[in-house]
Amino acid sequence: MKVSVKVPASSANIGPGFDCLGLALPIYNTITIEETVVPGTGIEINMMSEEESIDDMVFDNIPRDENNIVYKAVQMLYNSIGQEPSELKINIQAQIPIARGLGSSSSIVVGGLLAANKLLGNPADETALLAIATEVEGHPDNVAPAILGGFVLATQEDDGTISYSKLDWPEDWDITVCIPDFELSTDIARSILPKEVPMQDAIFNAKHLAMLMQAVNTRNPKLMKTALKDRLHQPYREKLVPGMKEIMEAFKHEDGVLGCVLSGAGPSLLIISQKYDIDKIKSTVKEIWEKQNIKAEVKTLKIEEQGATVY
């Protein structure tokens, strides 16, 4: 039996969210499982890409084997209902950018979960695989919109459950993805950011994003480029992206830009706007990052509604 699953690319902290808000993008892996019939063959894993963002030479720092991380989340799976995996083929087929803040890792998490999970006969409801992803990849701010789609805010309670909300994102509100073409590791990104942090920058992000809700549920674009701002990961990472600030200052007075943010971790950034020209959003960003010999690939896109699909 062999099954694939789906999977967008997924933007997580949207400015004031960390760890707990993200959106789906219309950008795809693919995840293949296939139960092997020849006993002994062991684990297969295949990674492969056509798009010409991903260097194929990322995947050779790839593990093969049972230090996967789509295998670890099929092994969780399967652990979970008392059984270890058999014989298993997994192919990946790569279109979201590696280590650019677009979750490339919770992508192929969530289709491995999906994946294993229907070769299984669907044990795991919606609850046990955000759980198990979330495990996995740390939180759930990136695996809440590569499952369920749309734009999400989520947190992890004490006994290990995730509680969530999805939200009706604007439909004139562009978000336009700006791809540098260098990468910035998670662990790296995470590095640099201070273990305790000030009451009052706590207290700021907490009332930001509030905003940021409240923004998108009343369609409120003035509230929304005020909320877009953050104190708690932002101005660390800042720093290990070249051209970040110069982007943010470059539209900050700019009435139809409602605001730039960090992808994740980065080095990705979201623009997001409403009615302003797309060209020279895109214009502009290629020219700083030009100036710092960075080529870019910016494109605006649609949340992604759909979530992650099994066929």
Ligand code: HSE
Second form
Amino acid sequence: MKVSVKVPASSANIGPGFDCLGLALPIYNTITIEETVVPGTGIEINMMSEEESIDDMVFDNIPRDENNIVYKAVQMLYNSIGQEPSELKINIQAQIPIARGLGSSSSIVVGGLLAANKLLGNPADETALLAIATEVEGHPDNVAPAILGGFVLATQEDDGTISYSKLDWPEDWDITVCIPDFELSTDIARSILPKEVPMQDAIFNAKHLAMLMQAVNTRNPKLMKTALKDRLHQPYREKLVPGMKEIMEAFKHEDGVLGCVLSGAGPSLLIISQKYDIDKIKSTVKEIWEKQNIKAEVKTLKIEEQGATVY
Ligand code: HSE
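Could you give the coordinates for the form predicted in complex with the ligand, as opposed to the form predicted on its own above?
Below is the whole assembly, all chains and molecules, this chain first.
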């Protein structure tokens, strides 16, 4: 038996929603798991990509053994029903750029889990799959939109319980993804964050996240422009992403640009706008990055409402 899963990319955090907000984007990885009949062949992991944006070196350095996250995720699912995976061939067809803050690893975890779940006769429901994916990834903000599609708020309680809710993203709010030509590992981007933050910064994020939810629910662009700010991760990560501060500054006072935020752990940026000249966004971003010798792919995408699809 062979099962494939097409999983969208995702952008996490969306300003103040550190580790709990994310949205799905129409760039995809496809994960295929095939049960092989020859005993003792173990688990084989293959990754392939025709994308120019996927750097060969980074790609070659991804482990193809039990240290691969897809292996870990699949193993956790099998173990949850008292089984051990064996004789599986896992193929990953990658289109999502790696280490750019676009949920590449989450898509692979989700794809592996959903494919393995189907092979096992669907023992895990959506919440259980989300819980395993969150355990592998450490936070639910990429895996939730990868599984569910759309714009999602997802949290994990101390006892492991996952709660999530999908929200309607306003149709006319454009999302422009700016992907620079360098990688930034999530581990490095997390290691730079402090263990504790000032109370004022915690309050700042709590009130801006509340504002963001209300802005989306009431489709209020003015409120969204006030809401799209963060003090928990972006100020610390700024030094890892040359040009980030300048790009954010450039759009700060532009009516129609609701905000510019770091996509996940970066280095990609997400610009949210309404009825604003997209070409102006693209040229401004490219110009600022070019001054730093950084090439970038800048594209305006519709939110992907369809989550991971099993076929
Ligand atoms: N919320 C995570 C972070 C997303 O910003 O570190 C990246 O996996």
